[in-house]
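First comes one chain, alone, set out as structure tokens in the form predicted on its own.
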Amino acid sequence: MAKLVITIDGPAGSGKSSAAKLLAARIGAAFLDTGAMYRAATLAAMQNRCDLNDIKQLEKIIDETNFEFEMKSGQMAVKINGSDITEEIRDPQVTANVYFIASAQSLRERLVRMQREIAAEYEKIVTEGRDQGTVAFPDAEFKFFLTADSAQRAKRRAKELTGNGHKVDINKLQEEIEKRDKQDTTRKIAPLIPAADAKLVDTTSLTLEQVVEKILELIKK
């Protein structure tokens, strides 16, 4: 395991990925985007036209697919069986289907195992997701949980999607985010909740730089 593990959890659009990426760059650590891992598993299932309600089929696909997660230049490049799908996993349809992977314990266990294997390769790592401080790395030295109101999170997500060429209905996007929040926080397996020892950071009115400065300040304390 890495000598220094910093976890950043939070709901979609809270800024956890951007904050984790920038924080990792600031302290010279590796950046682990676990959301990309769940998206990759989801895309693999979709490419295989798998019934997303069939856990056994999903287990087989994850076990038999060659996933590559390479950290370079502050980004996490993702490949499925040698094909780069870093951009494809951000498609809104993939986002909508991630729930099927995230809500099954046997599938989460496989992905958590991958996350720990990756962390073992680095001295320092900043990892973000929804259960990093509670399940994947419960003994992490520093844990943070980012929050923000759903309207602000929808604006951030819309900016990201339009920047990638997608058309966005921001009202519908906010509804989808709130639906995902409910799914994540009420699922029986690894629900989205702050670790008991996590520091809470409300990012609603903060810039990315301010969020990272806040995290660094809390670490120094």
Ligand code: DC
Contents of the next structure:
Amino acid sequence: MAKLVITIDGPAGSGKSSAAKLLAARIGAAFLDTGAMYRAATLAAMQNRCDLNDIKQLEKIIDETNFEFEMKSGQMAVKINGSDITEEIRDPQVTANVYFIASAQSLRERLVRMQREIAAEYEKIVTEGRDQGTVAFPDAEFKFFLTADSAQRAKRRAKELTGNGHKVDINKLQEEIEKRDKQDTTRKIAPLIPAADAKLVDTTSLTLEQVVEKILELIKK
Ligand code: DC
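Based on the form predicted on its own presented above, generate the structure block for the form predicted in complex with the ligand.
So here's everything in the complex, that chain up top.
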């Protein structure tokens, strides 16, 4: 296991991914985007035309796919069976289907195992997701839980998606974010909740720089 593990959990658009990336760069740590892992598993299942309600089929796909996750120019590059799918996993259709993978215990166990294997390769790692402080790394040295109101989160996602050439309807995006919050917080397995020992950071009115400064301040304390 890495000597220093910092977990950053939170809902979609809370800024956890950007904050985790910048924090990792500041302290010279590796960075792991676990949402990208759930997305990659979802895309693998979609490409293989799996029945997304059939856990056995999904287990088989995860077991038989070669996933590669690598930090490249500030972004986590993702490959399945040698093909780069870094952009494709952000497709709204993938986002809508992640739920099937994220709500099944046996599939989550596989991804958590991969996350721990990746962490074991580094001295220091900043890992972000929904269950990093609660399930994947309950003994992490520092745990953070980022929040922000859903209107602000929808604005951030819209900016990200338009930057990638997608057309967006901001109201629909906010509805989708709220739907995903509900799915993530109410699922029986590894729901999105702050770890008891996580520090909460509300990012609604903070810039990325300010979020990272706040996290570094809390670490120093
Ligand atoms: O952070 P993101 O939007 O890329 O995550 C995509 C989905 O993956 C999210 O709706 C919930 C799921 N997820 C999860 O269940 N557990 C994680 N550790 C990371 C993501």
